[in-house]
Every structure is written in C-alpha cells, then in structure tokens.
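Shown next as structure tokens: one chain only, the form predicted on its own.
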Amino acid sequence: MKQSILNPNNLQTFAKEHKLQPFRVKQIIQEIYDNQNIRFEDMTTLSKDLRQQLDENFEILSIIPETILESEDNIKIWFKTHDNFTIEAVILFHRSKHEKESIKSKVHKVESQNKWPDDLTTLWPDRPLNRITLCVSSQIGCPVNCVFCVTGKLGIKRDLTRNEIISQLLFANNFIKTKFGKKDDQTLRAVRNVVFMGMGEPLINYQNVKKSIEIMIAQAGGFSLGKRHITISTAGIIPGIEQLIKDDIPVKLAISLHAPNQKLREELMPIAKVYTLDKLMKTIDDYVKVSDNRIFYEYIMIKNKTDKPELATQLADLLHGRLAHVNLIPYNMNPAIKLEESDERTIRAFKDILEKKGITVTIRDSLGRDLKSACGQLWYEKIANRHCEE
C-alpha cells in the first residue's frame, strides 16, 4: 500500500533517501496545496522521473471520489474510504440574487419549450463567485443521533483521519480549478470557507479535526485559509469546547441548539441528557470570555415542534446578554421520521419575536435540498433505501 504524501515525515524520509534538495520538497508541497494538483502527472514543475517516483511511492488523496452530483448551488461528492465506507462532502456556491433570477429565467424558458439540455449544468452560471464553502465530514456516520438528522440513523462507524478530512478539501479545490478555471486576475479559484457541518460530530473526533485545521490555516504547507473562515459545528460536546479553550483554536463555533429548554432539547437531541443545557451555556460563556467570538446558534424549524411563539421567547431569554447570532434552519426531509417543515409565515413570526428582544437572527437558505445534501440530510440515500427494503 502506498504511503500518504500528506504526512510530512513520509515525504522527508523519501527526500533523504533520494537526496532531494529542500527546494524540491517545497515544490512538491506547493504543487499540492497552492497549485491544487491531486495527480503527480499534473505537477509540471517537477521532472518526469521525479513525478514517476512519487507516483510509485505515494498517494495524495486518502479517500477515493466515486460519485459527483451537481445542481445550481451545490455539488455533492461521495468518497469511498480504504475500508469501503462512504462519506460525503458538499461544495456550496453562494450566488447573488441576480444569478438566481437568471437561473430561474433559463429554467422557465426550457420548461415552456420542453427542450431540456443533456447537461443540466448549462442552465446555471459556468463560474462561481469567490465565496465558495466546503462542508466537510469528520466521522463515518454520527454517534449523536439527533431525531431530525439522517446521518445518525446508521450509527457511527469510525472517526475520519486528519488526511481523510484534508483530502476532501484537496479534491474540492482541484474540482473547482478543473471545472471553472482561473479568475480574471489569473489566480486559482478555491474554497474560501470550510464548515465542519458534514457527517459526524467534530468535537468527538477532536484531535484529527484540530490537526486538519492546522493544515487549513498554515501559510506554508497548507491552504492559507483565514481563521475566521473555518467553522466547527457541535451538538454541544462540553469536553470538546473546553479543549478548544485550552488549545485556543482560532475558528468560529456554531452550536446546534435546536431547543431553548432542557426537556425539548432532550427530546430532539439525546446527547442533551449527557451535556445538559445549563452546563452547556456555562461552558459557552467561558469560551466567549477567552475568545471574544460571537457564537452562532443553529435552530431547526419543525412544524408544531420547535416553532411555537413561546419557544421564541424562551430562546431570546436564554441568549439575552450573550454574544450570539441565531440561524433559523428550515427542517429538511428525513425518510426515517415523520416531521414537517415550518411554513414561511411561522418562521418569519419566530424571527420577529427574537429581533424585537434584541437577538440578531438570520433565516438560512436551504442550499442542497435538491441533491439531499442540505443540513441533516447526508446519507439520505442509504437511509431511504433501507426503509424501502423494510
């Protein structure tokens, strides 16, 4: 089995054995992270012999891309691990209002003429904006098992390694480069934001997530991402948040809150029985004191469950005086449970209550619904197939 070139020790050992000069090692690293190449044959700054030697000894990606689905605002990628599990990552394009209207106009035109192109991707802009987000997975499956989330229904298989996490970003950047080319200034397009909101609970896989973030923010031998452009989303794993405080990990923190009281939170998120709401909020307060970071609170809008006006009042009271921003997330379909999305009017009324009480709030766009890659939907196809078989 080939070694991973993402492990610095492997490359350094190879360089010593083959008497490579330091600048050659630097070139190899630049080809991977700066030039966004995931095949040695494409590394044209290196000699043909060196490329062949590298290919014989190393692999770049620790996971294998298997299937790619595209829509107007997202690209869903299935990867196969070496032990034959499947994980998913999602590239999200934050398109302008003008772009969205242009896409709708094109779709309406082909619908009226009933002349659908063979490649539907021709209906949306061939170049993304600079603001591209990658939603990465940190585990195979998820142990938290929130009621409204598809991923936890198949349980947890294992943690992803640092290299498996990094490989998702390497592939995404290469895919973006290949598909969209360079910007007008001739620099490469790349993922600008990384959110640990894919499969798994990142703070349970703390060490590998931490190591992957170190590479993401590294200026040399890394992706040079801004610290404020990485977000860890957690269901409220208190020991993980405490470790973030100790290690001073300089990224954004999003809390999957989803309920403003202990009883409802336990009903929706079994993990709340272990890490209670009062202890969670105290730990978050400690985190804010140290980091001075605004916390993003994710709140799912489920019809007749989480969208009642009295719950909005409770949420406002809970967050009063705290450095907080609430993201209201419309519930996304889950084949394993019968829940419904709150209607737009109810969501806006909920938002109004929060704002009147001084809480900043955003209603999140449900990017990825068409490919079942929106919040809480990763592994949707596996769960849907299992329910069909049953």
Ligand code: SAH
Contents of the next structure:
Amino acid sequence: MKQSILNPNNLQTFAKEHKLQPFRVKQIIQEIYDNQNIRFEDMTTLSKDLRQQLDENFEILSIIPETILESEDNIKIWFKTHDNFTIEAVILFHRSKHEKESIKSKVHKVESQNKWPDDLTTLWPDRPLNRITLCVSSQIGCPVNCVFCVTGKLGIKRDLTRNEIISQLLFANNFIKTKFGKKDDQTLRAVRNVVFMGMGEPLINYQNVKKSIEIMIAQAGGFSLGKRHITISTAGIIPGIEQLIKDDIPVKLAISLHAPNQKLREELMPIAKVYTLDKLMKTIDDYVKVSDNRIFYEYIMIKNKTDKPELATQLADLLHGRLAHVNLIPYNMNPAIKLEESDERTIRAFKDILEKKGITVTIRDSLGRDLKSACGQLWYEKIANRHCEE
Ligand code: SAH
Ligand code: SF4
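The structure above corresponds to the form predicted on its own; please give the structure of the form predicted together with S-adenosyl-L-homocysteine next.
Whole complex next, starting from this chain.
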C-alpha cells in the first residue's frame, strides 16, 4: 500500500530523498488543502515529473469513495476503508425557502418532460451555494448502543484514524469544486462547517478527532475553518467533554439528550447509567463557562416514548437558565428497530410547550432528512439493499 501524504513526516522524508526545496513541499500541501485536489495529475503548479513521482509514492485519500447519492439538499458519499468497511459522509446545503422552491419547480419541470437528467447536478440552480456543511463519521460503527440508532446496532468495528476523518473533508471539497466551480469572487467553494454526526461517538475516539480538528482549523496545511464552525455531537461522554475543556478546544457542542430525566434516558441510552444526567449537566455547565458557547440539545421524537407533554415541561425545567438550543429530531424509522416517529402535530405541540417556557427550539427537517435519512443512518439502507441484491 502507498504511504499517506497527509502525514507530514512521509512528505518530509520524500522531500529529503528527492532534494525538494521547502517551497515545493509547501506547494504540494497547498495543492491538497487550498486548491482542493485529490489527484496528483490535477496539481498543475507542479512539474509533470514531480506529479508522477508523488503518484508512485503516495496516496492522498485514506479511504476510497464508492457511491455518491445526490438529492436537493444533500449529497451522501459512501467510502470504503482499506480494511473493507463502509463509512459515510453527507454534504448538506443550507438554502433559503425561496431557493428551495425554485429548485422544486425545476425538478417538477424535468419530471413533466418525463426524462431525468443523467447528471443530477442540473437540479442545482446557478446561484451561490453558501454555508456548506459536512457531516463526518468518526468511528466504524459505535459502541454506545442507543436503542433507537442503527449505527449502534453495528457494534464497534474500530476508530477512524485522523487521516480517514480528514479524507472525508478532502473528498467533499474536491467534489464541490468539480461540480459547482468558483464563486463570483473567483474563490473556490468549500465546506464551511463540519459536524461530527455521522457514524460513531466522536468523544470515544477523542485523540483522532482532536487531531483532525487541528487540521480543520489550521491556516497553512489545513482547512482554515473557524472553531465555531465545527460541532461535536456526543451521547454525553463526560470524560471527553472534560478533556475538551482541558485541551481548550472550544468547538460547538451538541448533546444528544433525548430524554429529560434519568429513568427514560437510561432506557434509551444505556451509557446514561455510567454518565448520569446530573453529572452530565454539571459538566456541560463547566464547558459553557469556558467556551461561552450555546449548547445544542438534540432531542429525538419517538411516538409515545419521548413526545409526551409532561416531558416537554421537564425538558424546559432542566434547561431553564442554561444557554441552550433544542433541536427536535423526528425519529427516523428503519426496519431493524421497532419504534415509531411522532406525528407532526405532537411535535408541534411539544415545541410550543418549550417555546412558551422561553426555550429556543427548532425542528429538524430539511437538513439531511430528505432522503429519509439523517446522517449516520443511511448505511443501513445501503446494507439492506445489498442484501436484497444478493
Ligand atoms: N454519536 C454521536 C453522533 C452521531 S449520531 C451522538 O449520538 O450524538 C447523530 C445524531 O443522530 C444523534 O443525535 C443521534 O442521537 C441521532 N440519531 C441516531 N439514530 C437516530 C434515528 N433513528 N432517528 C433520528 N435521529 C437519530
Ligand atoms: Fe452511537 Fe450516537 Fe448512535 Fe448512540 S446515537 S449508538 S452514540 S452513533
């Protein structure tokens, strides 16, 4: 197997052996991170010979993109790891209501002509795509085993390496560049926000997630992302949150709360027995003190389980006086788990109770749900389909 060019040591050794000047090394790094290239042949600021030598010695991506699925709001990408596991990342596009309507009418027109374009990106109107978010995976599977989650059903295969996490971002940026070209000001479009909401529990793979964040925020040899443009979503791994405080990594934190009391939380998320709600809330308060960041609380809406009005009241009381934003996530159904999604009216009523008590709340719908899937869950359909094909 070729070495990874993402390890600075590998590139330095190569540079020494091939007597490359430091500015050449810098150029190679710029070609990857700034020019968003994932093939040496596309690195036109380098000589042909050098490109060939690099190609013989190095790989850029540590994972291999296999399948890409495009829809109006998102693009899902499945990658194969070298040890033959599948992981996924999702590119999410934030659009105004007006923009969405114009896309729909475009889709409609194509449908009425009864022919779908070969290249689905013709669905995209020619206007600036802003605030592109990438949802990344941090592990293959997940050891936490929340009862509602298909990734949890996989169990844990292994942690993703720093390079495997970074490769998801490198591929997404190259894809965005190839499909959507430059902005009016001639700069390249790129992922602006990263959310660790794909497969896995990021705070259980703390070191590699931390190392990947270092690259995400680095100006040279990195993606120049703002710290506040990176969100870690966690089931509430207290030591991980404490470590974030110690390491002074003030990224945004999303807490998968899903229940406002210890009993229900334990039932849905066995990890809550170890990291109890009381202790979790105290740790979050410590985090808010140092980061001054509003916390995102994810709350799953499962019919007759988490959606009762009294739970909304409990949730409001729990978050009262805290810097909080609640995101209600309609439960995403799948055949492997016998739970049902709350109906829309119940979700709205739940939201009203929270709002009346002064809590900021949104309902997740467009982001990642359009293809029946929030990120972190679509692999199930893929695996299920594969079984059907066999
Ligand atoms: N392990 C981390 C991040 C990955 S999961 C965490 O749990 O926070 C990303 C989000 O999707 C979490 O809030 C998770 O609880 C939620 N989720 C998992 N399964 C779901 C389902 N079936 N329907 C809706 N959301 C789900
Ligand atoms: Fe793991 Fe998050 Fe799924 Fe729970 S919800 S099993 S922590 S991926």
